[in-house]
Structure formats: structure tokens, C-alpha cells
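Below you'll find only one chain, the form predicted on its own, shown as C-alpha cells.
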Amino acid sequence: MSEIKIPKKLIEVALPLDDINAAAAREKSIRHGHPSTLHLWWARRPLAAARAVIFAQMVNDPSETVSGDKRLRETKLKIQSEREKLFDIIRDLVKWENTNNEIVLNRARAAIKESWRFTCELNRSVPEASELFDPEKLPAFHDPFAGGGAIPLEAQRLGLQSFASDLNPVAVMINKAMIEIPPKFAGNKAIGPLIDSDNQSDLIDSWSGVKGLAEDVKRYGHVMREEAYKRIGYLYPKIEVTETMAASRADLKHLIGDKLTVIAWLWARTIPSPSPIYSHVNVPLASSFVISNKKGKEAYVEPVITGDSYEFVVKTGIPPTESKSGTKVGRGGILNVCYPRLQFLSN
């Protein structure tokens, strides 16, 4: 039986390590488009990463490929040259600007191609060469542990088949969602309802790739908002600005009369206060009363007390020391009963 011969793949002579590392930092602070916003995940191999190694992974080291005595020093430089090319390639790669670049990703398919069929030709004796070694079909891949389907899904844009699973339910899921249903929906148009107040869709002269379905999913959403509305939106009132408001704010000043929209609640759980004079009063359990520490944009809410009433009133500016403690510390919801304003909770 002849023997299986595996050309030296190019990760295991050298990588533009620095470049890779480079662009998997950057990545760090994306956000939009990243599969991370999808849900996070923890261990998350960055794109670029993946990316670079599942092409090192795939081509031939120019070593193997090109021809001539490796001992003479015109074959090294043209190894050498050959290989930097693949480095360039790789360099292209990572960058999350071309993520979706076609120019950039179908160069690394024909580089992987080529290396496939290079390797194809080196087997062609072996008994099972037109099952394993079909020019024409790339080898699938498979990760039984996807997690959070980075690698999966870089091997999918590289051009490989990939299949992925996880024993974790929602690695499963969103795997599913990343690499599993999108192929499924390529190329097909929108079909959801349009949305009214929405005019970008009246400029898709396309539905390349998965366009139509992230439109559905857009407008899939914007139905599902709006049942929402219907149904809980009276809980989420929008809130009018008073000249009693704007007294303390003078970013408001300019906008008393108008109703605005509250784009963040702070939910808290209550329960009865542990002092039986007030018994009868639900004691918010916060943590902390801080909204933002951002440097300039600080925000807090101040409890204000009424007799056995309260009421928080949002102000601005660095947080007093007790804004920062809340009325409870730690996951039982102990009562702090150093806040001065609540003491009255708790005595």
C-alpha cells in the first residue's frame, strides 16, 4: 500500500506573528458586526487569529513546492520570496476591514487550492486517491468543540465545508446561527414585511450573500417591537421635561415641554423593610446608585425622602461617597444600613 505523503504546511516553518497579533489586539474594541455582539462568549478565539491559522494550516510551505537544490542560494531566495508572498497574503487577511473582501479572501482560496492540488498530485498512487484526494473537493472541516464558532466560521469563509458542535447547548445555538442557517439563505431576497419609516431598503438592488436574510431579521425584529409596544409600552412611559427639572439641569433647559424617550430603566427587586415601624414600605435592593462614572458624564440617582416615602431624583456630577453603596451588599441582599438617607429602612 503506498504510504500518505503531507506536504510541511507553512505553520510549521514561520508566521507573521507580529501582524497577527496586531490585528487580533485591534479587534479587542469592535463591536459592530463582530459575532461577539451575537452573544458573548467566553475563551473567544479573535477572527484574525482563526483566520491566519486555518490558511497556514491549509498551504504548502514554498519549501516543498518549489523546485530546484535547496542547498544553492538562488532556490532559497526564491523559497524565501514565494513564502513572503503567502505572508502578504496572510497580512490581508487579518485586517477587519476586509473580513468581507472578496479581492483579499479569493486569493487565499486559490492560494489554498492550488496547495490542495499540489497535494492531491503527490498521492494519486494511493488506492484511495479518487475518495480522498479529489482536486476539485477541498477536505471538509470538522470541531467537535466550536464554542463560540470563531474557527468554524473562518474556515467557512476561507471556502471549507465546516462542521461544528459543542456539548454546550448554546455554543450549539450560535453556531447555528453563524455558520449552519446563513448558507442556507444565500442569495435569497427579503420576504418580511417593509418597514414603513425605513428607506434604505428601497436601495437594495441586490440580495448577494445574506443580505436578504439579515433584512428579515431587521424587519422580523421591528415586528416584534412593535407587539411589544402594544402590549407593555404604557409600563414605559416617555417622560415630559418640567422647568422644576430643568431648575438643577442646565443641558434641559431647551427641551422643557418636551416628552423625550427614556432610553434606560434601572430595574431593582423590593422587599418589606426590616424595620416594623415601616413594615409597610418596600425597600428598593441596589447595589449601587451610580448610573455612569464616565469621566464628564457622571450621573447618579438620589433617594429623597417624604416621612415613610421616597422618591430618586437623577442628578449629575461625581457620586457622594453613598451613592456609591446602595442599600445592600453582596448576592443576599443585605440591607447597608450606612446610607444615610434610607437609614430610616432599617432602624
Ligand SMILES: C[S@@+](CC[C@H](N)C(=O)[O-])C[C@H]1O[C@@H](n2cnc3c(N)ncnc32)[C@H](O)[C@@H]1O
Given for the second form:
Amino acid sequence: MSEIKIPKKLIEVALPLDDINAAAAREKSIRHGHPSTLHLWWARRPLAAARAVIFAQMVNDPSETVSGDKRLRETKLKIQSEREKLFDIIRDLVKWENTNNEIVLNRARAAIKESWRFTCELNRSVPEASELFDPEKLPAFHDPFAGGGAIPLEAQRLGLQSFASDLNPVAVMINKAMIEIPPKFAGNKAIGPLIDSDNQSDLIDSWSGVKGLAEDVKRYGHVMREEAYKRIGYLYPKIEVTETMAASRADLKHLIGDKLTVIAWLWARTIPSPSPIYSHVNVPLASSFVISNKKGKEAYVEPVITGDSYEFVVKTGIPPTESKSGTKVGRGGILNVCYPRLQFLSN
Ligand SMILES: C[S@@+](CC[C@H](N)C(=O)[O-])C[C@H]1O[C@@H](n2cnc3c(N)ncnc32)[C@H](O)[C@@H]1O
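Form predicted together with the ligand structure, per the form predicted on its own context:
Let's see the whole complex now, leading with the same chain.
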């Protein structure tokens, strides 16, 4: 029985590591809007590194494919120059700007196919060759610990049939959304109801790739948002800026009378005051009353107490020390008495 021959792969010999590292580091700061930022999976591989590594695992090292006497300088130089060509493909592949560049991707896909054909030829006489070494059918890619899906996504991009699985159902959902579902809709045009304010002119002629699916996600997302607003929007009322509010907030003066959408609600658990006199009052547990410490944008909330009730007022400017301590000690939710303005509630 003839043995399976596995030519040495590029990854076993050399890689343009500096280029891959630089692209992987850069990717972190420029991938805004990419699905990988929707849910930050732990230890997710940079797409650039995944793409480079899969490519280097799929292509044969030229020392295996270049013919000639390997002891001769001429052959060595030829091998080196062929290896450089593969490095150049990797250098282009890892650039974020080339993520969807079909010219760059096609060069990589062609190199992978060429290596595969070479491997199939080597194994022509293996008994299961027709099943295992079909030059027209690249081996499938399997990632049983797919997590955020970087590796199977890049395998798919390089032309391999990709299978991803994971123990964690959230990871499975990410992989379904990123790898399994989009190809089913490739080339389809969007069918969702048009959003009135949208300018569709740039899409009308081209529904290539998954543009139609992406557009439908946007359109139906809009439908869901409108419906949610109809049903529960009243729970999120706009806030009218009053003169009283603006009295201590110069930044609100020009907005008096305007109704503004609230962009953040700060929630705090409450517990009955440990003070017997105020046990009917629920006291918030907050580790700090500071909203923002950012230089020039400092803000905090100050409790205003009237009798046995209180409300919070948002203030801008450097937070006083007392607002930094909040009302809570540690994670256990024990009321801290060091916040003087609320102290009366816990005496
Ligand atoms: C480091 S993460 C993988 C990250 C992934 N390569 C990426 O780029 O996003 C490891 C994954 O292995 C999964 N895992 C751990 N033990 C497993 C098991 N026994 N079977 C399947 N998946 C498992 C975890 O849920 C996790 O998603």
C-alpha cells in the first residue's frame, strides 16, 4: 500500500512575521463596524494572523516544488525567489484594506489550488486517491473550538469549505451569523421595506456578495426599532430642559425648552436604610457618584435631600471627593456611611 506523501508547508519553513504582526496590531484599532466588534470574544485571533496562518498551512514550501539539484546555488536562489513570491501574497493578504480585495484574494486562492494539485499528483497512487486527493476539491476546514470565528471565517474567504463548532452556544450563534448564513444569501438583492430617509442610489445596481443581506438587516432592524418604539417608547420619555435645570448648568442654557432624548439611564440597586428612623426609605447602592472623570468633561450626580426623600442632580465640573466614595463597600452591597449627604439615611 502506498504511503500518503505530505509536502512540507510554507508555515513549517518561514513566515514574514514582522508584516503579519504589524497588520494584526493595526487591525485592532481600525476594524470599526466589522462583525468581530459586535461581541468581543475572548482570545479572538486577529483576522490578519488567521488569514496568513491558514494560507501558509495550505501552500507547499518551494523547497518541495522547485525542481533541480538542491545543493546548487542556482536552485537555492530559485527556491528563495519562489518563497518571496508567497511572502508577497501574505504581505498583501494581511492588510486590512485588502480584506475584500478579490484580486489579492484570488492570487492567494490560486496559490492554494496549485499546491493542492501538486499534493494530489504526488498521491495519485494512494488507493483512496479519488476521495482524498481530488485536485478539483480542496480539503474542508474544521475548527472545533471556533469561538469568535476568526479562523473559519478566513478559511472560507480563502476558498475552503468551512465548518465551525464550539461548546458555547453564544460562539455557535456568532459563527452561524458570520459563516453559515451569509453565503446562503450571496448575490441576493434586499427585499425589506425601504427606509424613507435612506439614499439607495449606491446599492441599486450592485447586490454583489452579501450587500443585499446587510441591507435587509438594516431595513428590518429599522422596522423592529419603530415597532419597539411604538410599544414601549413611552417608558423612555424625552426630557425637557427647563430654566431650573439650566440655572446651574451653563452648558444647557441654549437648550431651554428643547426635548432631548436620554442617551443613558444610570441604575442602582436600593436597600432599606439601616437607620431605624428612615427604614421606610430605600437608599441607593452606588460605588461612586462620578459619571465622568474625563479631563474637561467631568460630571457627577449630587443627591439633593428634602425631608426623608431625595433626588439626584447632574452636575458638571471636578467631582468633590465625597462623590467618589458612593454608598457601597466592596461588591457585597453593604451600605457605606462615608457619603455625608446620605449619612442621615444610615445613622
Ligand atoms: C480561545 S477561544 C477560541 C478563539 C477563536 N480561535 C477565535 O479566534 O475567536 C477557545 C474556545 O474553545 C471553546 N471550548 C473550550 N472547550 C471546549 C470543548 N471541550 N469543546 C468545544 N469547544 C470548547 C470555548 O468555548 C472557546 O470559545
